[in-house]
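A single chain comes next, written as structure tokens; it is the form predicted alone.
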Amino acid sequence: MSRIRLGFIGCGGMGHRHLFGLAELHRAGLCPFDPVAVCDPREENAVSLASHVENHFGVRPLVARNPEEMAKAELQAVDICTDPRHHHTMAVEAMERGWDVMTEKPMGLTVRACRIMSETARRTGRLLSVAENYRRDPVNRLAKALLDTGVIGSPRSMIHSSAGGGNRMLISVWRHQKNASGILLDVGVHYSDILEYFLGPVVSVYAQTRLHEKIRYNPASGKDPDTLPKNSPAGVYEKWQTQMPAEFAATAEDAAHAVLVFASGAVCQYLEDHAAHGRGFWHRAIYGSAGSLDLPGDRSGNPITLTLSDGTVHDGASLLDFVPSFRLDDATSVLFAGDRLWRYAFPFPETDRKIIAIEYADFGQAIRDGRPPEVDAEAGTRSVAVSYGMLESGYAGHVVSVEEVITDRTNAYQSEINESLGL
């Protein structure tokens, strides 16, 4: 079967992470793509990514400044890894050129941008996939199987809490800017997606949101990137962080305290605080009518703890006894060396590559089979809407429904962003 001609739009940190994921899939013998073009208005970024493509695939791709130049490579699909302000414009142009699209999350910078992307996909008949990675973690796949099997009975409540960060920059300056994808959106869409993956649709949100740290600090500024510890995902962002300012003003909220209600009636107590000083923490648990699941950090490889009503605890291989039919998909099984995993142990950069590889495997198979991708435009829009549901609620001071956010009837918080995008 012929391979799909793929181009990269956006060759910064995320573009490099995606290329490393594609190379991981290639090494496993499962890659359905030929990377034939890279595109970035910053030539040095595109040249850097092209060199990595050549190193991993043996062929140097076309280096382009815009999609028009990319078209010379006779593309069939593109992977959009720009900053979120450009997701909708690049996706619309790509689909109108006849290319299938995988875009990084958040799918669009606002719900309105997501709706434009969805409408274009319907009009052109092109496939639109969202690169959401947390749900693809093998341990999260097992957690979903345990929930679906009814091991803890009917889910009643969920706790999702994370705190840390202080006044430090998280990865990049733009993640702290309201008009560029504030941190509660950039990180929040991951959490919104995994909440709905586990417990189904969120129907309403009440939140208090805050901007605590109005000045953020970048300790990497001006330093030699080779001397910095590789603390960022896949160790690729330090190169760009050294070129960012040492301090800057933050305009996006950095903390959300929320109550989310699911269509099932289950309730989630939600805390996402990226400005917490002192000891940080992360906790996710689901409580049902017959027990509870304590879930490990995404991409950590650590095991689930299942506690049943009688006090029995399972946190090892015995978890698999509750789900005898549980099997990971073929790509995940090859990449993680097992189809019934309850834990794994890889260095984080390798785990990051493997999970991005799974995103690509699904995207390629969806193109070949003519089926929707796992995380399609509807799912991508919903995760943006749930995240903005918290911000809209915090802005309005009352409960909002996710449906009114999805349909763009509640958008007061987003109005400034939409205006900046010309939407």
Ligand SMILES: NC(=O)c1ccc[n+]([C@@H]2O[C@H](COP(=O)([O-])OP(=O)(O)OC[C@H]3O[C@@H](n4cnc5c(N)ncnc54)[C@H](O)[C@@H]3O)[C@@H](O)[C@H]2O)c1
Contents of the next structure:
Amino acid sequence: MSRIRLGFIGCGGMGHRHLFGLAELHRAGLCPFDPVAVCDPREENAVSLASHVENHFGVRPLVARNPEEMAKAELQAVDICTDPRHHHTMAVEAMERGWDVMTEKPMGLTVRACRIMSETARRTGRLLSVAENYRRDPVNRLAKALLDTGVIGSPRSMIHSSAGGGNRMLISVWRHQKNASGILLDVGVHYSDILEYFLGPVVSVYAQTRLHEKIRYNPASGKDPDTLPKNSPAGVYEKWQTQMPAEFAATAEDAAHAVLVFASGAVCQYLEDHAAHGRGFWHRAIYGSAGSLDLPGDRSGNPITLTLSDGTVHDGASLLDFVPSFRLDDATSVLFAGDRLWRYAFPFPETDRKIIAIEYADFGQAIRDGRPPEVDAEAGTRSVAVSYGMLESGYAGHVVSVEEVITDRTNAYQSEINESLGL
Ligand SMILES: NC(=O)c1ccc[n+]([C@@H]2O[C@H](COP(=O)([O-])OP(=O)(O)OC[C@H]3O[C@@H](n4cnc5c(N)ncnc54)[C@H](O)[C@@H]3O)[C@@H](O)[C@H]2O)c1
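Alright, leaving the form predicted alone aside, put up the form predicted together with this ligand.
Below: every chain and molecule of the assembly, starting with the one above.
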């Protein structure tokens, strides 16, 4: 079967991580794509990615500054890894040119941007996939199977809380700017997706949101990147962080305290605090009518703890006994070396590559089979709407329904962002 001609749009941190994921799929003998073009207005980023493509695939791709130049590579599909302000313009242009699209999360910078992308996908008949990675973690797949089998009975409540970060920059300046994808969207959209993946649609949200740290600090600024420990995700961001300012003003809220209600009636108590000083923590648990699941950090490989009403605890291979028909999909099974996993142990960059490889396997199979991707435009829009539901509620001071946010009837918080995008 001929391989799909793929172009990369956006060659920063995630563009590089995606290429490492594609190379992982290639090494596993499962890659349906030929990476033939890379595109970034920052030429040094595009050239860097082109060199990695050449290393892994043996062929140097076309280096372009924009989609028009990329078109010379006769593309069939693109992978969009620009910062979120450009997702919708790049996706719309790509689909108009007849290319199928996988875009990084958040699908669009606002709900309105997502709606424009969905409408274009419908009109052009192109496939639009969202590269949402957390749900594809094999341990989260097992958690979903346990929930669907009813091991903890009917889910009643979920706790999702994380706190840490203090006043330090999280990865990059743009993640602290409201008009560029503030931190509660950048990280929150992953959590919104996983909430709905586990427990179904969220219908309403009440939140208090805050901007605690109005100045953020970047300890890597001005340093020699070769002297820095590679602490950023997959160790790819340090070279850019050294060029970013040592301190800057933050305009995006950095803490959300929320109550989310699911269509099922279950309730989630949600804390996402990126400005917490002192001891940080991360906690996710689901309580049902017959037991509870304590869930490990996404991409950690750590096991789930299942506690049943009678006090019995399962946190090892016996978890699999509850889901005899549970099987990971083919690509995940090959990449993680097993089709029934309850834990795994790889260094983070390797886990990151494998999970991104799964996203590509799904995107490629969806193109070949003419089926929707796992995380389609609807799911991508919903997770953006749930995250903005918290920000809209915090702004308005009352409960909002996800329906009013998803239909763009409630958008007061987003209006400044839409205006800055010209939407
Ligand atoms: N799924 C995850 O775990 C995860 C992790 C990190 C980032 N992301 C997402 O990936 C995306 C990129 O994040 P990042 O950390 O790589 O940001 P980044 O700032 O490191 O890189 C963005 C790149 O896009 C380029 N760019 C900007 N406008 C462009 C355009 N019009 N055409 C082509 N290139 C353009 C920039 O020059 C830069 O090289 C974001 O949507 C982010 O939310 C996802």
